[in-house]
Amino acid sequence: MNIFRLAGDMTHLMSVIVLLLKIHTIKSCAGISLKTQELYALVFATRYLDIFTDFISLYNTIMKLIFLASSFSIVWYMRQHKIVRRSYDKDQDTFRHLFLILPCLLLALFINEKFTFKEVMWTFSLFLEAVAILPQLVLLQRTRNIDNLTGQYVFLLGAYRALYILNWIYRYFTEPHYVHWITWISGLVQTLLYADFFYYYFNSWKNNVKLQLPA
């Protein structure tokens, strides 16, 4: 554990809290992509297969449980809650997210550190997380009307991965033999996908204007 990883974990946790705050307080999921939330639920479900078999630390287990529970609860709210689901814009959230799953799975079957079920699923979760934000970014470009909580949620998700890159750089220079190319490349791709959003987010913050993405 180092300051960059802790900051990344807390930023990731804050993104979940912001999204749940939006859903619980104003009973709305407007501007949120259900496709992205379903992909994240699949990411955590396949990444944390070891939650009840391999104990690392209490902190690690608690964080896994939080992300698993929150991701599936968000999907449930958007699909089943009688009030929240009314605000979901199905007509705009049309990204074919299922076409992201198969390529990521095939890539994980051929590119992994060890050909075991858990390792392949863990690698699959890395590849899928790298592109899971795409439906959300496409939805924001289509609607262009981004409320503050949605903008903060997406920003925190991107910041979490950027902080993890700093964590990897720190560990590379402080830990012997610390090399994880699959994790690094996936994280870099994921961060680059946020680059355009970051640009417009900081511009809106600097100029004190409402966040809008170009169509």
Contents of the next structure:
Amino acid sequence: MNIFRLAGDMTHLMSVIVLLLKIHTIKSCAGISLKTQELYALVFATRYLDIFTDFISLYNTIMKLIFLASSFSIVWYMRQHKIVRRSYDKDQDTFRHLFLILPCLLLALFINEKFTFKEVMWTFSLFLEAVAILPQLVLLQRTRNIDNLTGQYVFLLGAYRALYILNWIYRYFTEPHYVHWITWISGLVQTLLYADFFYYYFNSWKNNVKLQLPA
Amino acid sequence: DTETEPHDEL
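Okay, that's the form predicted on its own, but what's the structure of the form predicted in complex with the partner chain?
Let's see the whole complex now, leading with the same chain.
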């Protein structure tokens, strides 16, 4: 474990906590893409298949449980909770899951470190995580402006992966044979997808104006 | 062949 990875995990944890708190306290999910939340639940479900077979550390297991519980409870809130679900904008949140899931699955079948079910699922979860934010970014473009909490959520989500890139660089230089091209490239693509959002988020923060995304 | 070491990152 290094400081970059710990900071990344904490930032990731903060992003889901911010989102859960927003939904739980104001009982609204306005501006949140259910599609993205469902994709994240799938990312964690396929990434953490080894939660009961490979014990890495207490920290690792606890964090996996937190991410699984939080992502599935966010989906539950948005689909089942009688008050929250009313604020879900299903007419605007129309991104098709399959357009992201199928290509990631096909890619994972061809590009993986080992052709085993767990490894292919793990690789699939990496590719899917890289693009899972797209429905949310599309929804933000459509609704044109976003409230602070959603902005913070997307920002933290992007920042966590950027910190992971620092972690991979650190590990590459400190651990011999630590080479994971698949992870690195998908993590880089994921962070680049946030780049334009970061640009608008930073400008709105600097000029102290409400975050407006161009149409 | 070596069993791929478990992924230690979240």
